[in-house]
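Just one chain is shown here, as structure tokens, and it is the form predicted alone.
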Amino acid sequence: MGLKVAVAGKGGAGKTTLCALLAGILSRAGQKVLLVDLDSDPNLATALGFPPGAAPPIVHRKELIAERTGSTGEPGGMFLLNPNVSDIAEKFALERTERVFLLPVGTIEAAGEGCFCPQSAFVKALIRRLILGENESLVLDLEAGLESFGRAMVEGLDVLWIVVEPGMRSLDTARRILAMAASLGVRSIQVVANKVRPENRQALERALRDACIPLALVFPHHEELAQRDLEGTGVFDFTDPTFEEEALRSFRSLPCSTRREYRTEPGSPRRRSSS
């Protein structure tokens, strides 16, 4: 089975950026990567370098949701809790490279869009049934904050990255996510500090210790990434060799029940079957 990784954190902490960078890291390690954007403010397509409008969220395809769940969209109406989603990834995933694909799922943005239940059932079924092969990894860009955990969207994860940035609000969110994720069967939870400058690293590490939040990885502040974000250009091809090696080392150290061998040089993962 492949490795299922989710990335969570407070809005603005940089989880979407780290999702895009993680896809590059895993693909260079020989993995075929399926990225799933579950955020209500989907920006993963932009982070990967897709043009604006290229990745409309699947949950906004009302005809598709109605077809698969049998929902009429009326409040209180009947719908399938276990819809057929076996072909969704094959039909709707966008190719970024021959090894990296994006599935723009999204979530419901606001009230007034009808009953949320069919969309939630559709998304939960989709996440549960994404099956990975030996050289395939799944990266979930979760909705900002705690909403994904309230819906138990992350049950059975192999790895959860909780992204924090220097700031107490980010740490407070991380502490709440840690408490919720621990009860959902997540095998490995790793806190990743993002946007860390040399002058504030010690203060951040001290604040994490005081909050009893274990720090696993540190991704430094990069002016180039800040500039790309300002310009709205992709970050997928950006590399930080030190962080890349540390991230791969953290995956290699996973318990044997989840660990897979990661190469440090590009390989040739098998292509996903069309069946």
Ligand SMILES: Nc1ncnc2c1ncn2[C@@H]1O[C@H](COP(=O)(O)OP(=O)(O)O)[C@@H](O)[C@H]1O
The other form holds:
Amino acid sequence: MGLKVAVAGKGGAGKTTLCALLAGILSRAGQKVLLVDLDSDPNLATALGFPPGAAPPIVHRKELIAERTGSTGEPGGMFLLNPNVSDIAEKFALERTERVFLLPVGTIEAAGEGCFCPQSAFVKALIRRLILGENESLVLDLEAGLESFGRAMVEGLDVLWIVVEPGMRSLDTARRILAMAASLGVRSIQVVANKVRPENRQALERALRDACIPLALVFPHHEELAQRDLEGTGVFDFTDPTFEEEALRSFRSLPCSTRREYRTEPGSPRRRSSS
Ligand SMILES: Nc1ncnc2c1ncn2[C@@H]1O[C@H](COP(=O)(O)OP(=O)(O)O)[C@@H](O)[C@H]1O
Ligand SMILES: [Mg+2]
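Same protein, different state: after the form predicted alone, show the form predicted in complex with this ligand.
Once more the chain from above appears, this time first in line as the rest of the complex follows.
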């Protein structure tokens, strides 16, 4: 059941928390899990219980990006659009457990839609070339929206989780992501309500219905998670058996995977000007 899951949603909705918990869920189901932190505020390492500074984002390694893309750093300069990234996961992934690894990629700074900067080419190539074996899963902790990544992030995706928390702003973001995901051709989308308290569940469900947003999973508010965040301790070992069961059931019901489509071999290098 190797899966490629991406987790999106408004900042603060709980993407990183759910990514860390998802890694635990999938690893207990027998998967080897590679978590990829692509957030502009990368804190998946903290959620996994790594000490501060243990996971410097790869996009900040200027020399590595320059070496792989052939970029001189000159604005408008030439660089490889498909740099060799085949060894990056192996070299830079941090081991959390025997079966859970973190690749701290970080976000593409100053990236916008259609940005042809070397960092962007590097990250897109990296995400495209992460190949899953039989019992391997990939969990992508995305930025709030999908804007800066687009198609590279959703290629071969088995499911996109859109995290919403009780609150209209979170639903607005979800609606925007849903529209973008549909335009990018994402086949399976699951909306996951997070931080749900018994007293606000009905109102949230009503708001989702009114916005025509189907709800797939509900993860309750757990005071312990908020507390652990305050204390800076990880949430990786936190378990919620009901949610775990429902998440696994929902994965099993997904349509056949598109994974084979992104098992592409590195092609011959192409060069393109950034101007
Ligand atoms: N189910 C939950 N119950 C209680 N607190 C939560 C829950 N999920 C997330 N949080 C808290 O909400 C805050 C934002 O979560 P985080 O995962 O960092 O969001 P994001 O990655 O979407 O920005 C953190 O303080 C986190 O501890
Ligand atoms: Mg986050």
